[in-house]
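For reference, the chain that follows is the form predicted on its own, supplied as structure tokens.
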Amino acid sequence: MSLTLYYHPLSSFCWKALIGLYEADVAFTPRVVNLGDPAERAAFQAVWPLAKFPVLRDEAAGRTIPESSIIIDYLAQTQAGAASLIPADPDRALQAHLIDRLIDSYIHLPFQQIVGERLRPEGGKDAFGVAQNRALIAQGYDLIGPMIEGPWALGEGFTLADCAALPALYYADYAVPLAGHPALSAYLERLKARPSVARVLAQAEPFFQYFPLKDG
């Protein structure tokens, strides 16, 4: 086939794609790289020089389309199944990207920030990073609280917005639980019972005991 996906199953940036991927029914080669393999990284860096995940490749059209947002956009240019994650209204789909924008910004991206420091060696912490990171996560959820219209972040469609909130939701759950904000709490329950997300999570379970925050 002709789309094949860079990615790594527990990497969260690469949730938001495979949701798009399985919520369009596109068909895809997955190609999982390990990162911490010599050979594997080489390989990847041939095909996207940053080797940073996800990476779609189209063979058909001699593309290559790195970062999640922009894959999901590929995909509904050049999928029909996937036309539908970013609405047709001009006014809608700037909606569905801005949301996709301020969660990646001020709650994915923090969250990131704070697994790093998880894994920082000790002597080389940074508490006061962290701290501004949670306070952050928390500015975001109260942000993005009142834009979801419910059941999904634009009403009833299920669009890039939505693709995007999972990820970061569900990871900066543990980090700044989401108890204080039932609404948000109750989407991230809508969307871990979507079809499509389910999948994708349970593709990730056997590698979670690899997630730094797994055990608080």
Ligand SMILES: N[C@@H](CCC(=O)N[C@@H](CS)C(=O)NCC(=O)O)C(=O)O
Given for the second form:
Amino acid sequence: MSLTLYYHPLSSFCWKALIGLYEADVAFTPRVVNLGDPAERAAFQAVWPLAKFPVLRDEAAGRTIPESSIIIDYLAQTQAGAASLIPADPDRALQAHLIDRLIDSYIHLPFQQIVGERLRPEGGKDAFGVAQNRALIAQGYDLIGPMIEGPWALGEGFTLADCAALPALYYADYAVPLAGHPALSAYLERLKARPSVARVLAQAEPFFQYFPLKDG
Ligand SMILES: N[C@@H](CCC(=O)N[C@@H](CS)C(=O)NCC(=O)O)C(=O)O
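Moving on from the form predicted on its own, please list the structure of the form predicted together with the named molecule.
Okay, now the whole complex, with that chain kicking things off.
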């Protein structure tokens, strides 16, 4: 099999890539990386020096593709089943990329910062930074909510924007509850019911005990 995905089942950015792979029914070899294991980390670093996942390796093409959004772009360019993840119409493709960028920048990354804060030792905490990131996520919800056309981000077609939205909304909900955003909450529920997403969530379930915000 030509494609290998380096990932971890609990990793939110890996969910974005996995949803794309499952949506398109692309065959790949899953390679779970335990970054806590020095040998595994070193081996992964040889594939991608930043040692951040997901990373897709296309052995036949001799290419290493990092970055969750770029992996979806690459799949759309190289796998017939994945083509629709990026709309053919250039304006709609821009919109898919815009939503992906906004979600990553103003929901997903601030959430990641909040989780990082939880893992810091006493004395290294940054309550001001956490408040800033919570405010950013709330702004992100206000921004993204009206952009969701329904049922999916760009209407009837499931795209990169939806692959990005699920992990960001699913996890950020723990830090900044979506309760005051009924349209986004309903969108998240539709996403969770999607078979590709349900598969990703089921695979993450055994690892969820390690999610630092699981108890609020
Ligand atoms: N911009 C990257 C972000 C990737 C990222 O931050 N991945 C996290 C997991 S969700 C990671 O590898 N963390 C491990 C670390 O930072 O040591 C993407 O979209 O793929």
